[in-house]
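Presented as structure tokens, the chain that follows is alone, the form predicted on its own.
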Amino acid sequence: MRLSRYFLPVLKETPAEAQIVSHRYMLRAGMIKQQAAGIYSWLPLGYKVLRRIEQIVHEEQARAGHIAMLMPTLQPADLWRESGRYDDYGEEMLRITDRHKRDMLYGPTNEEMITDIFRSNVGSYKDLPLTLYHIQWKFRDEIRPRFGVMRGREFLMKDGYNFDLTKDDALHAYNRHMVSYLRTYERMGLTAIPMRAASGPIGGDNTHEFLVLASTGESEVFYDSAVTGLKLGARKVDFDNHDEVAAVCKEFTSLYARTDETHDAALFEAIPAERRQVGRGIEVGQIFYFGTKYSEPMGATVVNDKGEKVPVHMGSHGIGVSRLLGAIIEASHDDKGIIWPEGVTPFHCGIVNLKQGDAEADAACESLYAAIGALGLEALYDDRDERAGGKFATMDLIGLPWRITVGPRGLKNGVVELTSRRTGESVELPPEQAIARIAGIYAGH
């Protein structure tokens, strides 16, 4: 994409309403525009990152054997009355009456609707296990929406739902989701720690939240510092192997890590003093096992191998897709702007022409731009007739992980400059070597 043709409404000044880093940089980098309290339009740059994150989530759900679908944003209130949650959910639920005087709601989550879909179509244990998920906009009417996309009212969320014959099978689904989430977050450049948590209005006894450590996090967290060194990496996991999946979960949950709601002071004090850490975390996902909480009142049953009708065991599993943008920025930035991890960057690299209008510099940039595109990668080419300082400031603000700088002086020596946004280190390379370096970096993403 040529910057001269792109819509990137960058702001030089920080808007007064932005209180945390991610909100400031998302507004300044022209990623979002507030339309109402806690409700945002996603402008092109922000939308590209949103779609990158969404794609990673889809890929890891598919790897774990989960099946994508799409449910509507509006739901009939009668489903929630069946489960008993319609009156219990509270004022966060946006309740609506349509022109026919039917009670509706803007979905904050989808346990009731997916249970209705299941009971209408599945009747035998032979159709289990089954996990369905979607990525859809949700609405929760927060009393004080703040911090940009970190605590908005409208947000994009992946929510998945497993249906299993037995508790053991459902707990395997729980573990399967934990492993898939660990890989999902790692691909986004995040260390997201699974922490024992409270279930809230979803219900159930087993639940873990995934939290990214950040000083602006809404939750106080207590953890063993050794947990931050755990990585799933490139290891292959057989998601059908109960023992293998459970072993990975045990590895990542044996060390102490809890939110303030489930904190146990005695267990925490048993950790060696040098490893006891107290901080704050941003919740980016949560998994639940809640047994037959929804299937029993809503009649979601299957016939088992003995010919008996039994309620299915269920769980739900969510990832805050839009919230993740804020969390990534909170975890990866400096005083110049965002630093995108390679897995989610809106463009794979930036190209800066130091002397727009110079025939040799223009030709070199065009050649780089075409070659990067031929690799299936996207470059953002700053072809504007602007000062070099302004171009560098824009690139630093929007946070592309790599920048190729082209100028007449370097071209006389047959080189361009390749710069890492994260480290600030630059190397001079012939153009073809710079392209090869970029290709190698993204080969694993």
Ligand code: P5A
Second form
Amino acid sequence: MRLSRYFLPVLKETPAEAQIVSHRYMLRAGMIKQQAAGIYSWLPLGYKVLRRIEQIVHEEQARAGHIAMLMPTLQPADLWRESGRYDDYGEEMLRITDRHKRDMLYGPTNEEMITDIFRSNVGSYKDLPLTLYHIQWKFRDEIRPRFGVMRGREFLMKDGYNFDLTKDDALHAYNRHMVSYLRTYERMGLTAIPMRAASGPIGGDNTHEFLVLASTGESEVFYDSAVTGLKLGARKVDFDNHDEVAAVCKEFTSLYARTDETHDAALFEAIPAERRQVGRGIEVGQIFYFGTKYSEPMGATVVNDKGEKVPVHMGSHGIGVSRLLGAIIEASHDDKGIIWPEGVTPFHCGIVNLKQGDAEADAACESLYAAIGALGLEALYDDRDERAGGKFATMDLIGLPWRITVGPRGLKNGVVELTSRRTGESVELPPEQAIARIAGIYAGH
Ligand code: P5A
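I would like to compare: after the form predicted on its own, may I see the structure of the form predicted together with the ligand?
Everything in the complex follows now, all chains and molecules, and the chain you saw is the first one.
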């Protein structure tokens, strides 16, 4: 993309309404625009990151054997009357009446709808296990929408639902989600710690939240500092192997890590004092096992191998896709702007032409731009007729992890400059070598 033809409405001033750094940078970098409290338009740069996050989620769901689909945002109230949640959900639910005076709602979650789909189409234990998921906009009429996309009213969620014959199988589905989520967050450059939590309106006793540590997080968390060093890394996990998946979950949940809702002071005190940590975290996902809470009242049953009709065991599993943008920025920025991890960056590399209009510099930039495209990567080429300082400030603000700077002086010596946004380190290289470096960096992503 050439910056002269892109839509990147960067703001010079720091918006007064933004209280935390991720919200400030998302507004300043022209990623989002607020349309009403907690409701945002996703401008091209923000939309690109949102799509990259979705893509990682899809890839990791596929790896775990989960099946993508799409349910609507609007739902009939009658489904929620069946589960009893229409009245329970309270004021967070946006209720709508259509022209025929039918009660509708903008879905805050989809347990009822997916249970309806299941009961209409599945009848035998032979069709289990089954996990379906979608990535769809949700609406929760939060009392205090704030911090930009962190606590929105309309927000994008990945929500998945498992259907299993037995509690054991459903707990395997729970574990499978935990492991696949760990990899999902790591690919986004995040450390998200599974913490025992409370289940709230979704229900059930087994639930973990995934928290990214950040001083601006809304949740108070208590943990053993050793938990922050755990990494799933590139290890291969057989998602069909119950014991193998359970062993990974054990590794990640044995050390103390809880939110304030489930905090146990006595257990916490038992941790060696130097490892006891109290902090704040951003909840970027939550998984639940709730057994037959929805399948029983809604009649989602299968016939088992003895010919008996039994309600299926279920759980649901959510990732805050739009919230993740805020969480990643909270975890990765400096005083000049965002620093995108390679896994989610909107463009893989920036190209800054220090002397637009200089025939040699223009030609070198064009050929770098084409070479990056030929690698299947995307460059953002700042081809505007602007001062170098302004171009650097924009690149630093929008946070592309790598920048190639091209100027007549370097070209005389046959080199361009490759700069890491994270470390600020620059190296001078012939253009082909700079391209080879970029190719190598992204080979693993
Ligand atoms: C699990 C999937 C559920 O709704 N039902 C379907 C279950 N869980 S949850 O914890 O309530 O939400 C899942 C994740 O969505 C994000 N989230 C939000 N993001 C932005 N703004 C909000 N107002 C908001 N509310 C929830 C969180 O990341 C949460 O973990």
